[in-house]
Partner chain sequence: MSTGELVIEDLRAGIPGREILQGLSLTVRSGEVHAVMGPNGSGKSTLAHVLMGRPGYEVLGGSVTLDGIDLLALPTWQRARAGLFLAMQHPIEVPGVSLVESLTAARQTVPGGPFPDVLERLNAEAARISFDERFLDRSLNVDLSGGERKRNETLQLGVLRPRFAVLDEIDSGLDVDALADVGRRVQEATSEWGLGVLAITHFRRLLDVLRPDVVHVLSGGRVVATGGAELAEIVDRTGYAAYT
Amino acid sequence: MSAEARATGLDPREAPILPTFTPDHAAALPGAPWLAQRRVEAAEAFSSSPLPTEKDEVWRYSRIDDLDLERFRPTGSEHPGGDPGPSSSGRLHALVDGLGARSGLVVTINGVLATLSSSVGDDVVVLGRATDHPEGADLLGAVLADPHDFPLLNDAFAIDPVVIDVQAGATVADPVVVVHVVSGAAGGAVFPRTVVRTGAGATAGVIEIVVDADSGLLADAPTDLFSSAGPPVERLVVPVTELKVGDGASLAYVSIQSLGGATWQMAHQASIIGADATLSSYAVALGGSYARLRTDSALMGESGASRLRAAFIGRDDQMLDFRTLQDHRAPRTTSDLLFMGAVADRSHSVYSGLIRVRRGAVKSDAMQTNHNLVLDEGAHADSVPNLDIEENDVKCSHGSTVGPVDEDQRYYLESRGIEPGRAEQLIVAGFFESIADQVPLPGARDLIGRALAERSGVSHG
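In the form predicted on its own, what is the structure of this chain alone?
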């Protein structure tokens, strides 16, 4: 909500147009004519739309009313040449090299493409800007076709949308790594945009990281994944990722969020899964002040399958917010979702998920599970699983748990001489061990396991 709306008591739906996210700002960004037109249309749509509030069902339990968009400005509009700002190249190389072998690397800094390299030919994978892709205008929005609120802002202010196009029938042994680095002064708003398309029968993997240049995984101290070079800098980061898995294709996708402690993130991941295709998606949330990830997975072709996983640990006064949609639109489709998290100190987590089985999606099989550990009295977790079933011949289940550390487990460890604090750390580590082992790309598995262990206060050998 804007400062003016709060001061005057206006409903934010009637608040004045924001001065920092206007069609003029969008028009000032560099790019091809079709991209410039797309930006302006999105900025106009955003300016004429009501701002989201906590009264909206999809924003229920959130902290969206605390967001003052007037405090932020889009990066890049003041630098029409696309100045990417500073980077931490040594730490970035160490992070990327730690992921193991890769088939390609894409790095953006504040949304501006800074690095592009590939070890495979264009007959296997095409990497680059959407503006350089022959189908770029059609690829953007092909999955997320009806954006609202923050995805609209991404449409309006994404500087260098990136495309990863895996050719039909290709088998890519090593993943493509995409790193979006966020840096610069307080008040910057960054809009990473990634499109991944796997052609029919292709097999590929993608690791996508959104990281603060001065904290988290790029911190100066390599033994402390969550150290910071100074006080947290308030920024707005709005990543959008579109995944299109062609018929008979298989895509493993891992996203890692490691942002500073004062950052607002509004992320959206949308996927379309074709016939006999498989998406294995894994998300981990490590940073941010308020970090939201909406995951929409549409199973469009018969016998398509999705496997959705996420892990998170909240500390301090963080709020980690996850919203999911498992959308079954074709017969014999399968979705399996497991999100697991823990909250400590005064942190708060939200999980709200919907399984939707549309008419005609007979013999669909959907599972949705959310488990939460509450480690301190000041912490809180909300879990709201939902079903919307329009067919009879289906199998769907959902469930959630919210609670403290199991006292029987604690007693067992303490009765064997383990200190109470250490006992809790070991229990939390065990809670995350099974889901950490489910990261679908080996290169990211060790990093995520180490990050979750360190975040829970347990050394990771």
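Can you switch from the form predicted on its own and show the form predicted together with its partner chain instead?
So it's only the chain below, everything else dropped.
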């Protein structure tokens, strides 16, 4: 705040008055009374707080100042049944079937539940709308208890929050698949919301895909994953996912973002990991104009562990923005983060991550690594690792690389007679293959490997 603004009492970051994201709009959405109440409170809180700006540390390097929320309005509730459109529904089935065996399927269209099926009993997984779950009101927000900015907007406008409740002690052999399809006219804002609770001692996997009906993984031609039917449609998509991993439980979570080229995405994935529990998460970022993913992982119980992975490829003018927090709050907790990606054309990636080890989290072990391949001269990657360690007896390491294809690797292949262009192709393909190998759910591995190879412009042969 400038001295002048302070003197006149004018806060330049005055709360926005947005014509489309008002408490009245939130109140008009369908759902149980507790959910309606929750939405209105969130909308009021959002309306009375300032929008973030690039001056805020967590929004540095972002494009938040270019986002004009007035260009968007909540969408989805006008089609309460959900309507994927006949052509994309065939492609949707192909996409989902390509993931292999599954225990359940949830599809939302513009945030509205459209498909719900489960091949396992309620004694294994309870799957469905939060409003249909007896503990829905407690589950929603259990991980993200104190949301700000966009998660708050999600609280206010999520139409059908989805709950995946894995019962204590259950083992779910095949993953539950959740697909959020966004479609329709320009200016639509969609708020997918998913809550996963893995009960004590349970083992489960979840694959969550956020996809544009008209581009990316649902594009017309199966041979070209990234063709688009027409010019990309401007949208705002705010997916929020809460992962609660109970004591002794193990959750593998894979998320794939395949949005259109004119979409703003503000995604938030928050997790709480209990004692002796393990979260293995893997995020893939492919589409979007500005696509942000915030990953907050809190290790709350002794000997809990997280393995956080992300793979991304930027093209054209897009910006892929990753913010991570590895929050060690209990002794002997382990976190291992590796975010790897490439930027091509004039695209830009941001990685900003914090390892936080709280007092008392003794003998914790945290690793944070970010590798960025810069494939074209006009492309750019920022990497900002940070540590905040309040405890002595801990092990922390972080590192990052930003640069073109490694000169030594190219030299090695060239010394075998491989020409430079081919050597570079092999190295880039290898870079993505080595990270695709780490996808924790085998069913998603092929799709991710193929998507990364195609998007990076290299395929094997």
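Residue numbers count along the first chain shown, from 1. This is a predicted model, so every value here is computed, not measured. Whichever C-alpha set is largest while still superposing within 1.5 Å between the two forms counts as the rigid core.
Superposed on the core, the two forms differ at Q425: its CA moves 2 Å or more between the two forms.
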